[in-house]
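Shown here is one chain on its own, the form predicted on its own, set out as structure tokens.
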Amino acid sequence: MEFADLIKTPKLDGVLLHDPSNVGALGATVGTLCITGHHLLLSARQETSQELWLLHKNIDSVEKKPSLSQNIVVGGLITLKCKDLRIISLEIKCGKDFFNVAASLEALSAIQSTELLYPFFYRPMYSILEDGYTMFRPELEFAKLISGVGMGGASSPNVANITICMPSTSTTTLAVGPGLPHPLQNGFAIDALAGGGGGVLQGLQAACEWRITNVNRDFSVCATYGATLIVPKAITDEQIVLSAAFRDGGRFPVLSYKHENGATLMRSSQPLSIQGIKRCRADEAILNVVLGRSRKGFIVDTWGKGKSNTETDLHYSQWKKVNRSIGNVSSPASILDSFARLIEACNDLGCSTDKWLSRLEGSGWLSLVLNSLNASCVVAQCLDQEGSPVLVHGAKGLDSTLIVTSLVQIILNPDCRTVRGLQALIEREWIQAGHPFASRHRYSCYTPNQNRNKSSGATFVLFLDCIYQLYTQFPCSFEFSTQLLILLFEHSHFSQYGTFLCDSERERNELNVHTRTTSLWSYLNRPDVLQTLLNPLYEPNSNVIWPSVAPISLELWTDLYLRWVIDQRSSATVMSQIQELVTREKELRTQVLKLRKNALELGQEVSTLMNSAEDA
């Protein structure tokens, strides 16, 4: 297929652009409007008038309403509902122009073929600095995370020597690095023998506890895991497969996290509903390997009760069902059905403070944003003082598992509060962890629920609230700013980059994403863009944050579902402000170190006259 059987009409002048996020636009704009194969131009007359770029993956839905002269079309509206949630219109006044951009409109934003999506015509106009697809290598990752070293990526200044010990009596010792070589080979324990930067290990048997295991190199186990994963060092290649037959879509049980006290977190998905079937020896034997010494472990199921399966009392005797359910939702769609009452409410300018309170209740976004951090807080807590391992399932686990997960490891670990660190994390608990990026976000909000796939959903972007509930009670404990959760949002439904492209690792591979696009982490990480995502308020805070769950304490997320609705300048203008005091407050700092230094130099002097003058 060639885009230009798409494109009717690849030029058009005198076109009007009603846009109303645009605030100092003063009616509509008159211009050009170009499509390519990628992109909608508008390109304005007016010198003070800003291009309109937008790609078509952006655009959710396209409705038109034409005008009629005499029972004849002669032009019309086409709205665009945007999945950055954004909505403008295009006035045509050309009949037969009107019908060609909106049939063009239609086809390009509806390509289902992920070799056509402009990731993989982009090419970066400035040189890479760091390659993003190497940045957050899953040995790498998971070396540091069974170590206890700090998971910022192969530059954070606290990464270790990982000593990697094979089965026979040799080693081989590699610093973590660019060097380090991919993939490692099947059955290789990690070791760590020093730990830089505050990551002191505890111990050679501590950490040969787990190993890192190929068994998935083909994607055969589990069609939704990455090829190499994390597993308790006792247990065999031979029982992870029989653990993945009894597990919905073959998710075993795999190290997420491991805390400071050494307490760990695994998530899967739950076990098969198979009639005659009830156990699996070799699952039973994975959960209590990982109970090591502890009397009891936590099974937390997000699902919801009566709704999966779990596992048995008879068979996990030493494991403690919790069950807590993210919200009422049979299906990711239900996630997205409640975004999408909670953005129509925010975009209903007309209606009145009681008529909008009651939408917002209606839309029972909030309370999945609190049922998250509840969930979150409680596995928080099982791990830091408790002190017991917790598997956290839900369903297929790719979901409402993650988002706790996660959340988890922000309120314990102050390193996934960082730039890297949350990319890290976003890498490793999403990306590689297999959750479908471009199922869930085919289609958003503005689509009509009867004409979404039952596989659309908005779990991400319930994840980067959640962020931003802690954020708004933490606001110094975060490196990055709300800023850099926006982009997330707006890059994982569309981009120029192949970082949040296919369903799994499987299908990247199958495309060469990794070698025929460019990383989102690329881009952010150089240092120019990275300095307008930073938080001047920030202020390394290496405590567990313990969030507020009582619903008073959250707050709407006006910066992303309110930014095209209401003038957000002042809040820039705001954080330009303290930035201004910060950087100020930090030049008055040293310049008082450098009044001290020479007060006390000064002071030194004197006193040397002083005894000269005594002396003589």
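Residue numbers count along the first chain shown, from 1. As the structure is a computational prediction, the values presented were derived from the model and not from experiment. So that the term is clear: the rigid core is the largest set of C-alpha atoms that superpose within 1.5 Å between two forms. Compared with the form predicted in complex with its partner chain:
- Fitting the two forms on the rigid core leaves the C-alpha of D13 displaced by under 2 angstroms between the two forms.
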The other form holds:
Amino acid sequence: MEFADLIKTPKLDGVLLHDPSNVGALGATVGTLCITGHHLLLSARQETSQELWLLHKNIDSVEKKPSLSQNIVVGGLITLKCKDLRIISLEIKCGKDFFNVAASLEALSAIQSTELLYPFFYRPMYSILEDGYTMFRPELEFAKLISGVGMGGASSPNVANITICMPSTSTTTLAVGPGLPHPLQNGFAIDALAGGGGGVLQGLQAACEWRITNVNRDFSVCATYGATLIVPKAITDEQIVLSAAFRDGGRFPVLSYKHENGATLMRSSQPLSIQGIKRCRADEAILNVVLGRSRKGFIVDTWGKGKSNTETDLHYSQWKKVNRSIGNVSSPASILDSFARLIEACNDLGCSTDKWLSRLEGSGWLSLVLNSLNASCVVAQCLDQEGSPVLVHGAKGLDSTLIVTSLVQIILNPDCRTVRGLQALIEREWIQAGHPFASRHRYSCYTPNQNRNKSSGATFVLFLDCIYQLYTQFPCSFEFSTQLLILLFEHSHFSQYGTFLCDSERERNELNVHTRTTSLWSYLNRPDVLQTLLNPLYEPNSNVIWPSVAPISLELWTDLYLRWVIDQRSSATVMSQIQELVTREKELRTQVLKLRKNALELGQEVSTLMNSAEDA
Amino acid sequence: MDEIKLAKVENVRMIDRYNTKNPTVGTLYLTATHLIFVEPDSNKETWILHMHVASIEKLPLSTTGSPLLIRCKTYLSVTFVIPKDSECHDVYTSLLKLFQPVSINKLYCFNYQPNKDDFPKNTGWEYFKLEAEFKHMLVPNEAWTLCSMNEKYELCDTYPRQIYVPKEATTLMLISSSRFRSKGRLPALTYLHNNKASICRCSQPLSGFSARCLEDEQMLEAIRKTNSNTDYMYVVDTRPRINAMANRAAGKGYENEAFYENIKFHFLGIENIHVQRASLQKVLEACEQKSPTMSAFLNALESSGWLKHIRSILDTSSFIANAVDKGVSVVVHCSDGWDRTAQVCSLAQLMLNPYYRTIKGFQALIEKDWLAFGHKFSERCGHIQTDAREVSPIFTQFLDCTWQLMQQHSESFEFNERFLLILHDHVHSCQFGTFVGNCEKDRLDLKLAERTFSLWGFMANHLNEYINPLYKPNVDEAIKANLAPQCIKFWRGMYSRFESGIHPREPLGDLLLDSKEHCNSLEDHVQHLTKRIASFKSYISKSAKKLQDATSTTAKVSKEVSSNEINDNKYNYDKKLSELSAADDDHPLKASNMSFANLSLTAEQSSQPQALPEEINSVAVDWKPMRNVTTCSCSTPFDQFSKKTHCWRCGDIFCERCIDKNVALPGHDSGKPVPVCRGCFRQMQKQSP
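And the form predicted in complex with its partner chain, for comparison with the form predicted on its own?
Time for the whole complex; same chain goes first.
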């Protein structure tokens, strides 16, 4: 297929652009419209005016309103509702052009073939300093995970060096750099923390019994997992295959995070309830090995009692089931429904206060945010305070599960609050963990409900909102600013980079995404880009950040949801003023130290002179 | 005092809403002015001013004792469980007598004595003069004049003595107009914009269904004529139409456009004090829900209607501000013209004029539109025993609306949220005489300026706590409120202030203010060092010259090296202080400035190198980070709203009580007294006896 076949009108003069968000241009500009294979471009051809560049993938819905004159279409209004939440309209003065443009945009924005998407065509204009695709190689990340050495890739400019000395690595599988704490020492530490229980040796074993498995190297065991996974050392690949057969979509329990006290967080999908399969000894074995010395573990169900299958009490007797559903219906599609209702309410500036509050409530979005935070806090508490292992799963383990496991890490692990750490977290817990970004973000909130398919969702948006909430409560504990979150929101929907392409590692491998496209992280980590995404107030915080989960503490993410309808300049100026203030403080400090040195030296000289004068 | 039946109760358990499981056990003290709960384990004290108590309720007896629920006007709500019922009853009856005196002369301000070295009694009372405020607006002028007819409050006893009216208004017009208006509150100027458009305020006309008053009509026409830009003006009735209609039956009502020439009449629909009181009640209930869901909270917030009312006040104020900004004069009234009218007139001015967005300007605005023009603080805030139906959060709403504007235009306000909270608390505390009484006449009759302290005097001593670190003066002339419902927020920091668990764990405002002060300290130090270096250099070059020219005996006078160029502290805060104190010579800081003036270095001293190390040691380069500081060195625990202050000398963090000394540091050029801890204070005294 050629793009040229889809582009019926490549260029059109005299198009009127209505962009309500662009107040400066009085809402409308006339310009020339160009449609290319991946972009819509509108230029007023004046040096002062900005050009509009819109990636076709950004278009969520195309609405046509033909204008009729004596029953003949003489043009019309094409309203483009975008995944970045912006709504713009193109007014076209000719019937034929109107239909052609609309048809082209509809076709181009609906291209299904991944290989035709922009990332496969985009070539960066800069040389790549660090390849984002190799920065967070699973082997490296997992090694750090098991060893407990700060995660998030190599040294990041602003990352505080908070080394959490953790029970040591499974040294047999991997060599993880020198300087690691001695395993025995940590075994003691762990034991002391847990307050008794098994012997030192047992504790030690429980602490380092992990290995990397390549059982899924050809994605045959689990289609949605990556090729490299981390499992208990005592479990054989055969047992894993058996456990995978017992779990929905083959998503057997894998290690997600290991806390500084040695407590481990695992995730999986729900057990299957096919008739005939009552139990799976291999699956039980995995959990039993993880349990090790602890007397109890927790299985946190993010889907809700009765809605997902759960492990039977009989066969998982030491595991306590906890239900912490994210929403009444936690399916990704219902999360998107909620998001769509929220955005609809946000866009209606003219409604009454009562109506707004009732629509905000009715959207259920803030409830989802609150429940996600709540579930994550429960899990974090089990790990941090009880020191118990936790297994998290919802139904398929692709959505609410990932929200919880990743939020837990942000709450507990200071590294995840750095730029690199967040990138690593998203790589591990979302991209490599098989969150189907392509399916979830094919349609967004402006596509009418009936036109979305079941696999659409807004889980990742919900995750970003939860980070935003943590950020508002701990505005100095994050290395990045909320600008990074907005950027991630955009790039996860439409991008010139390949990071969020496809639904799984398998698909990305098939299409050679890693070699044929550029990684978003390669772009983000360029110093000039990174600089714009940093939080001026960042002070590394090695503590666990326990958020308030009272409804009154939540805040609407106006910077994102209202960005096109309400002027957000004031929050931008606040940010730049804060930056100014912080920079000034630093500069003054250096200046003072310099002047002091100078003054002391001169003072010395003056004393000498004075003394010699007296002597004379 | 005979009201106190029981001064001390032990083994009392304090339960706040978020800590129902682990109550703290301590001792409850009942003093003449405060209820104090002391937790012996954590050294924490909870002080409740009797005047802040809004209601006391004895809850049903429980197994552990008798619970006493106390709700405060500061939105603190706390339950004390007292082991013995008889003791609980004694505390209860004592409090009932203490918390709301019958007589205004029993208010706290008449007994209050600040620490003796704090500030003298008359400080602050003379900061604001109505004449000065109008002079600020270039009134009187060719169109507006001072009317002397209210010198003895004959025209209107709830108005100030000085009222400003159109030059054209005749005595007859003024008298008749005041008789035709409810409570005699005739139309009078409150704000004149730089484009001749004005805001006048009054009460509703006694028009009933058909009554007219020619002179009142002429009076409004005279007001219109003061502004030659337009041939009409607005008359804004802030009430909903239906309320105004109902008032007609009582012989009151609104202006008929048919009788009043050249006016455009508007109803703007702010509900009355009873609706607002009920709404606040519901908001507080929404905040007090026990572990609510998100939906339950949002529903409760919606059904309270609080944000709707806030928006409607802002809406009306915006209407007035926009009209004036476009050059059209506005006359505003509600029923008696002292609740809604006060709210919207002051808010419109806040939007129009950057002066009112400074600390001094905001205080002046309150002096003018709330204190001088009359607002029933005694009733609305329940200072004294009164009809419960007269209580209403009118002033609180004014502060809430100001807060909304601050959220939307954070760089346009000189003051911060703390400033509003302090104002709110002291409007209710009656610790100072400023908000006692309902109008200027009341305050004169009560001789408040002689008998009590002024809040403005108190606040002048704490100005540095009220600064908005992001303030940029003169960025915007007029600001506009965004009235989209999405932009009207719930003011958690006010109504849920004492629920320590729900607020951001890293309060940005405090941190930034702290950074700003740190910058100020460093800037001052830089200036000092620069001067020092300059004088050292000049000494060295002089000695070099002397060596060269050894025979010459004439000593050359060294030029004083000016180093003014380094002073680029554009938000220079001293300026503000001196502005404030300019109104009054007895300003406390002014006095101390004088006494420290001798500290600033003379040319000769400045080339003495011996003092340098001491000077350097007197300024902390690094301030201890605020995070993880949970207690002051006096072991007082810090909570969400306790102010953490850095000692400018050692950089450590202290609680308010431990950092009560202000001294000029030798390492600072300005010689301005700054906060130092007691330890540093003692050390400095040792060094320079």
